[in-house]
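Below sits a lone chain in structure tokens, taken as the form predicted on its own.
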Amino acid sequence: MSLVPPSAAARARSRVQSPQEYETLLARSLDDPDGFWRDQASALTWFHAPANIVEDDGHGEVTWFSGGRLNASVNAVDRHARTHPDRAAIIGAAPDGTLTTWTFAELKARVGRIANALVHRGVRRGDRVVVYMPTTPQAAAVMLACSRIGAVHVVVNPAYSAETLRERIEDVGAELIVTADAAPWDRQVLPLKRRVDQAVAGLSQVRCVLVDRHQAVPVSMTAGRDHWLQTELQRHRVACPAVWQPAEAPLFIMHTSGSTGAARGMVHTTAGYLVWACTTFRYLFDLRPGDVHLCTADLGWITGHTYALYGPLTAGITTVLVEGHPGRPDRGRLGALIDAVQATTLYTAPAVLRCMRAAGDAVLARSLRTSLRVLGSVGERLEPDLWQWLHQEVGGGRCPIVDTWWQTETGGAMLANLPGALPARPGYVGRPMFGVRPVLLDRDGRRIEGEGSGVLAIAGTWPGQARTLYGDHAAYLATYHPHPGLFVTGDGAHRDAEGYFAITGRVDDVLTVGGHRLGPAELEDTLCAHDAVLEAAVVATALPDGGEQITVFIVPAPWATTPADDLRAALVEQLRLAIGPIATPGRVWFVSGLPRTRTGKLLRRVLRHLCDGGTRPSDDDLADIADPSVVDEILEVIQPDRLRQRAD
């Protein structure tokens, strides 16, 4: 059978450029998500058409594009390789400014190899691969090459010790694992190999590991088991036949960053995954052709999944990977990286935003990032005060930003401000993407209407919802569907008059003060608008009557003169102006900085066991913490003061 091609105004339609026009997608993708749908999928290539858009029984079971076979490489890659192969598809920025650039004729070649050498170690439709590499092209190859053959990727962020791989690997049942020899991060190099050895001790599953030559460092090799990528490369030709997988068929399994407990791998399916993938990336970025889009967002997340991988790629438009941190070892290397591949679109999280604010306008002004049109934000909260200065200084003021609220489960973005289609509101991420129905749902499960905040669930299905939990599906359907027809996130959110919507953080980080619900969210935007302060968290602790106290950890900015005792003072009372006497901290600490995850998500449970305990948490609970000596100068600065109460 011939493949059914890509309709070309399917692509075309990508630009929203109207509130109304908003609008009636929005209602045509509600209230005919068949035909919405339909159409959206037929920016595809299909070995088979879907013959069924949605099924949806209402309680978790959820399918789509049934009938459907299609191959997710053959998507990102082949059909662009066939019409563009010399457009640059991939470029890799290594830490220390290298560049390097894959055409799309190019991937093709690097993904077949890769894929027939997976397929001469053993590897089969259905098999887990574990990627355990840096954010580079070669990473990015096996990961379609894996999708290529049928197998089913399982990517675990460099920076994640050996501990955590292993679980992942017992996880997931992986029997072959790519690495490479190391990585660098954050000024050091990561001894990915050695950590592979460390994981596997014992584990007589694993029965081959790939090793890319990355560093060319001094690395072991267990014989029959380990193998150099290169070598491996070099014995296979570039032509490998794609696997042409049933809708359904898992893609990748990624687990949750731990931000809310133990990890748990996500299972997303092909084409439901790819169809949400490439829909959303069109429609946020404001997507036009020549576009470089350049994600910040390490491979090992979701986000660098669908917005640096999948998302562009199968859009035809080129996509720059970062490796390693994109504030190091220069807080300038983003504004210099921009001005290098001339980027058009910019997707980045809040955390490295405050990093480059933090070194200062001098850094900033070594670059011109005049190349951008379209600025985006993901991972946490964007505060009001961060995103003007992303609009004024990164921006220069002519940059439409496009904050975004989703989440692993949900596989790309469920509320946006589409660039053109709806004013923005800092603090705000928007209104919902197409076939999104968000709802507030009370203590009790009672749904909230108009105005108001509570959790936050999503009625219904989109083709990106993530299917199970691997291996428990008892577990999924308990966590995320415990009422009929909705998703349950987790997360608070407030929705104004107008249908806008705010994330107020989870919900387990609400604070119960003197018998009133506070959300941290808006009392840190309180306390991030003083000129002084670069961060701020609020956490609700313990009192040695059985309350609970708001506490307060402030990262001061560098540019920062205040003293500390007014710029408490000052903090106090701006939180009393502002939110009310109810509001009053109990205690207000100075930090050099604050518990957060990899993606930049604070981690609040970590400050109220620290202030709790008393104690340093436990290396598992720590495990996905970008800067663990963060926790030990917190601490420090804590365990005085806690000295001090018992005394009196």
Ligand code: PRX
The other form holds:
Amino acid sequence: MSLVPPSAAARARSRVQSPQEYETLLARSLDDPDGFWRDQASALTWFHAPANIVEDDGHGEVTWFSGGRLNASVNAVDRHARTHPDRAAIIGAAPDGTLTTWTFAELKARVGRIANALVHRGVRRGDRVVVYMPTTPQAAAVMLACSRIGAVHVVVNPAYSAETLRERIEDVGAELIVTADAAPWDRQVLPLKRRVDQAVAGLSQVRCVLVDRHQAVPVSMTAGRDHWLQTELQRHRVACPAVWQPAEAPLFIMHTSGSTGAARGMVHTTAGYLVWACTTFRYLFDLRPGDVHLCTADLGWITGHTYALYGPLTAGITTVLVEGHPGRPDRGRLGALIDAVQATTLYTAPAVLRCMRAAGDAVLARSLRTSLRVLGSVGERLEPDLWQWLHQEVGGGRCPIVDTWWQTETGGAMLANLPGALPARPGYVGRPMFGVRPVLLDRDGRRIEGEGSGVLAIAGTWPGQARTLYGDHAAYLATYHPHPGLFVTGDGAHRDAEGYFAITGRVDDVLTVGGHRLGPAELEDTLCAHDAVLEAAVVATALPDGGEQITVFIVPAPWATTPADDLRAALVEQLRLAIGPIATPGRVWFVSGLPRTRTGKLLRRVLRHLCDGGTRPSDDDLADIADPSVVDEILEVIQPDRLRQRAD
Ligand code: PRX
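Provide the structure of the form predicted in complex with the ligand, given the form predicted on its own shown above.
Starting with the chain above, the whole complex follows.
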């Protein structure tokens, strides 16, 4: 695919204006990390400037900006409230089209009141606070209030079920939860408070639940434990002193899925994360004061943390928070919102774009979108035809596209084509961000030089790197640092002759569906909990529009008597209840056996290969499988889908 150069207008506004300038800055960031990151860190407000920039033992023990002290909410709010009190900090976009704007001064007051309320309810430095709320200005203020007093926020996406919520509350030992009565979502109302009640039933660690009255729906309140957030706020003053945190103090924990076991809590630090969020945000979107940044991610994902909250606010830019699904209730919602807030940058996911494209030209034509200047994407592959559609139809051919690759673990974007600086290559995420040394490894862990494909790893460290898994540092080291000096990502990638990277998908079994990451083992355990299920396997498989869906294989128990259609419906419901609607499978197939090695390891890659239209593996390849006849049965069962795929 050929290169698409940035327009003259994009180049003129850009922070980095030419490939040469990009190469010079990249070289400096790699050759002189101390100097480069000291400069970037000076964009933040510090109580104590850092004594050291980076210490890395090469085995996963790293510190950034040690000796420094700072506070995230002061950087995101106070300093802008002082210089630009009346600039819009947050615009909350409700699903019914209502916009709520809070200036930096208003946000500061709100954060202060909530912080005082948290302190009054016993929250202390280092305590974990679980936030289970829709993406609203109020939720953002709760997160910032935690950071103000040195508490660690643990945001759980409202699409997750009571069961998942409980696991996470227990994992981090939270004593206080902030939630809302309910949240609108895709024509439904999510009963958040009811789910909190279920999640904490019998859990004595939870002392207090603060409830935002958001939808004015009736909820039950447990005396002594539950309090309305609005009532709390009336009681407290706006002034709340900020705790000056050591650089490495945890700012938040965000759970993410691996290929085995339950989701794990990635711990991000105050200084490294904030410097990374601010630096990458400013370079990725070429922002200037007066810009309005619209990121469609829920605050319950890492993208919401970095590029809807901390990145924009730390840089003093107005951020738009989208509550609920960006394409519901009306598929023209996102276009209308871009016009209503005059968004200059849109950061979204291919799944949202596919949904917009499927709505048709007439829906898109209802909005002008002339305010847009840069278009960004994250979460899954932005395939070339979707890239072209985004460029031509959404951006009118004017806006550079920045496809960004990163992960919950990396804190912010690692590979991306800086708009204005570098020509883009559709289908490719581009070049490394400053300070990032991507390497490709072959099957034996040896480095591949030049053009080639392999497992993507990052050499050395960068400020936004998650430091550990909460409560399990050994698992962190084993998962991410199996080779000295390298962070292993779990993604496969291709590097072309010009050094552009394309992501080829996970090399492990982690599912990324609609830009959301799920662990197959979490889903399989839930399915196996059903009486009628003997074994289960879950994989992500390709959809004709370029996205992926969850595909489930079930081996029914010999004693099961439930008719297949009823069992299928029950299992879908079980997944939705246990994990949430994001775990809804696209296909559930019944088979009599699964492909396993002779030692019993489930070969999910074989299932994926067959579902994606792959040919029957050769007898040599089948030699790994204990009972190769299961492959023939699976091929027969999924035949209707394979025929349809060929017709498409
Ligand atoms: O497989 C990659 C995919 O999403 C995974 C990270 O998921 P998560 O931790 O939930 O964070 C999502 C938002 C940063 C990656 O391992 N991924 C992310 N961005 C891209 C991508 N795949 C292809 N292209 C991308 N731009």
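By rigid core we mean the largest C-alpha set that fits within 1.5 Å across both forms. Positions refer to the first chain, counted from 1. No experiment lies behind these values; they were computed from the predicted model shown.
Determine, after fitting the two forms on their core, whether residue 577 shows a C-alpha shift of 2 Å or more between the two forms.
Yes, shifts by 2 Å or more.
Inspect the rigid-core superposition and answer whether the C-alpha of residue 531 shifts by 2 angstroms or more between the two forms.
Passes the 2 Å threshold, so yes.
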